[in-house]
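A single chain, nothing else alongside it, follows as structure tokens in the form predicted on its own.
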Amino acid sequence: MEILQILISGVSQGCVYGLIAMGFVLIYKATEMVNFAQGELMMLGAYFAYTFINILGMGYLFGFMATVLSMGLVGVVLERGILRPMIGEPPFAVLMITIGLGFVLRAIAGAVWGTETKSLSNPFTGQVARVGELAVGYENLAIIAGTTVLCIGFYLFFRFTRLGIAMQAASQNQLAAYYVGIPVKRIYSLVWALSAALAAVAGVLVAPVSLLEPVMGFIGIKAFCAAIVGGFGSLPGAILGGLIVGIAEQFAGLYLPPGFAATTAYVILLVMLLVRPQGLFATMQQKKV
């Protein structure tokens, strides 16, 4: 029954990082960019929550849509004024702005929020599901059910609508893409709004089981980790490798020396590059010259 619970445990904590590793894949597939202020749209996501739910006392989920909404005018923001001008950069330069726009939202979240810690009101405080001895939080259950919902509406919306055709016609070739009259540049935009969105989701559904505070979006680091192990250009592989993450970091904390299960997302990225450098899911081509 103890495994069990571990299992659930980890499943919850990997449905997490592969949200986060989802927002990672989908700005890498359309933009070809490493947005590594993913984890950071997250908290900025958690932080959006609580002004919503707990300052102006909107309700649980209407403030939950707000938050979504916004953050995806903040992905496009983003993307508008700082990643647009950067198209056709030395990686590396995008690399290290999106390492700097983490800094920044970090201190923007410092200065309006405050540094001490904060929990966000939510319906599931409290609440534990039993099963014999088995017992699981509420708000475990509400992340993996929303993971779920996330995983299936991304599939129908990938597979049967034309924006999602699109976006994917835009990620493999941007060139036929404009050829054949999708606005790539809007497209871009979308992504951003998408990606940001997804991570003001995954905000909100970690807020409950863990403080708010300005440094919380370092937990990106282990959903770059997630993405890697997955294929970083495969969304299954983004919630695949999250699991895998997440299920290694709770048996390691129960069978391991203390300390070792924070190590665990960078020993088993080690691993896989080894092994496996393209990840599980390699759908990554290389391009044709």
The other form holds:
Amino acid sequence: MEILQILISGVSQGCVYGLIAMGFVLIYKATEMVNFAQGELMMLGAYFAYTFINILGMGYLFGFMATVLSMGLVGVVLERGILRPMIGEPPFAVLMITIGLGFVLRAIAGAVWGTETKSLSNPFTGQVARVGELAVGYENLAIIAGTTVLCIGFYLFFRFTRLGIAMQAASQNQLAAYYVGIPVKRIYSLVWALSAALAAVAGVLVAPVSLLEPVMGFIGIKAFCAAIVGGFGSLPGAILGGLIVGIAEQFAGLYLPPGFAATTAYVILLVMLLVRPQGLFATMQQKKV
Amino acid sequence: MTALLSARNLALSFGGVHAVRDVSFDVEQGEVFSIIGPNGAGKTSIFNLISRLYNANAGELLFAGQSILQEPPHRIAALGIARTFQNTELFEHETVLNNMLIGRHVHRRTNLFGEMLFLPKVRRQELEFRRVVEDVIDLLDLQSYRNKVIGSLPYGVRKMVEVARALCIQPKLLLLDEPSSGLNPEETEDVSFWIEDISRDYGATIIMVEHDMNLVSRASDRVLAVADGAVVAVGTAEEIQNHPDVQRAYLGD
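What I would like now is the form predicted in complex with its partner chain, since the data block earlier showed the form predicted on its own; can you produce it?
The complete assembly is shown below, putting the previous chain first.
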């Protein structure tokens, strides 16, 4: 029973990694940029939710929606204002920009909301679902349920919708996409919007289990490991990678000496890079010249 | 009869290099119009101007009487212009069928939520798209490749798939950039047959850039010869081949 208990909290933690990892993958697939500020977008989303729900007193549900929409807007502004002028610059420069963006967002969050920890009021506090001996906090269930719904939504979106298919097309071949009528640049903005909104969802879901602080975005580094384990070009891979890292971390916390849990993500990453460098769902292929 | 496409004094330069200078021509509705010229003469530049990949420095470009020089590249398909590329630009990891279905993108008339729920309207639209695609597959004999991934196909077939995708747009004007490059003589001969079929069955006007003079003479109604970015002569393939200025452009004095 204890194992099941640990498994569930691992899955819930893994879902958070997976959601952030999906944000990495979305942007990477569409624009071939790695956005190292993905974790900070999650942090910003959590603070937006705090502002809407705790400070402005909107209900949890409305606050959640307002957060997702406004973070989508933040994504568009970042793409238009910072990343689009970088088109054609070396990938390394773009990488540095996103790392810098992470620092800036942390500083802004600290300046606006203060560096002391805060907690987001939410409808789950203290409520626990019991099945036999098993006890699972509502906030963990919300994370798992939210992630599941998002995954199904994303699957349908990319499989069936005009916009979802256009996003895939734009990420595979820009020139070809233009000439079947896809506005590639606008699609890039939307990808950033989607990615930031996804990070916001992760932020709101994780806020009840971990406190709000400007450095909470560092979780993005573990999510980055999860994305690589999953194959860095694959959305299902990102979720699976997240789950593996999340579950392994919880078990390491139980069975290994203290301190090891924090290193689990990196150990898995190293092992993965040695054994199967292309990740679980290999989608990255060498480009033909 | 008004021209489907008319270029008026088009000019394009890259720094000090004049890739296209003062080029004017008219392409009539329904004709097959070829652009020929030595390497570096500006053929592909003219193509890229029409498909809005490059911005003209001067001149005017009218499609069905409307200026298109301000249109962004992604609007070209919706206007009814489709193009292929010399070295093919396909969605490499997708099947032939998916590559063709995305050609229907500009014709998709359903909304996001209907699509996610796959409502009956969306289903009807998909079936209609599939019919358009199957007609093109029949026309170009791609039946056996329908579910093959592009990356696994030989070059000649890929070039056909790109033409097929362009046809799925159901364009009024089809731009073919060197349709025979990289093909063997037998495949090149097929090109002239399917150009004829496309022109007849789809009523599409075709402009092609081509090096193979056999193909040009067999397939085209009129030919435009360019050299050093400027027009040398326009006429039937025979007139062009015997034109003293054209011979001079190719062979030198």
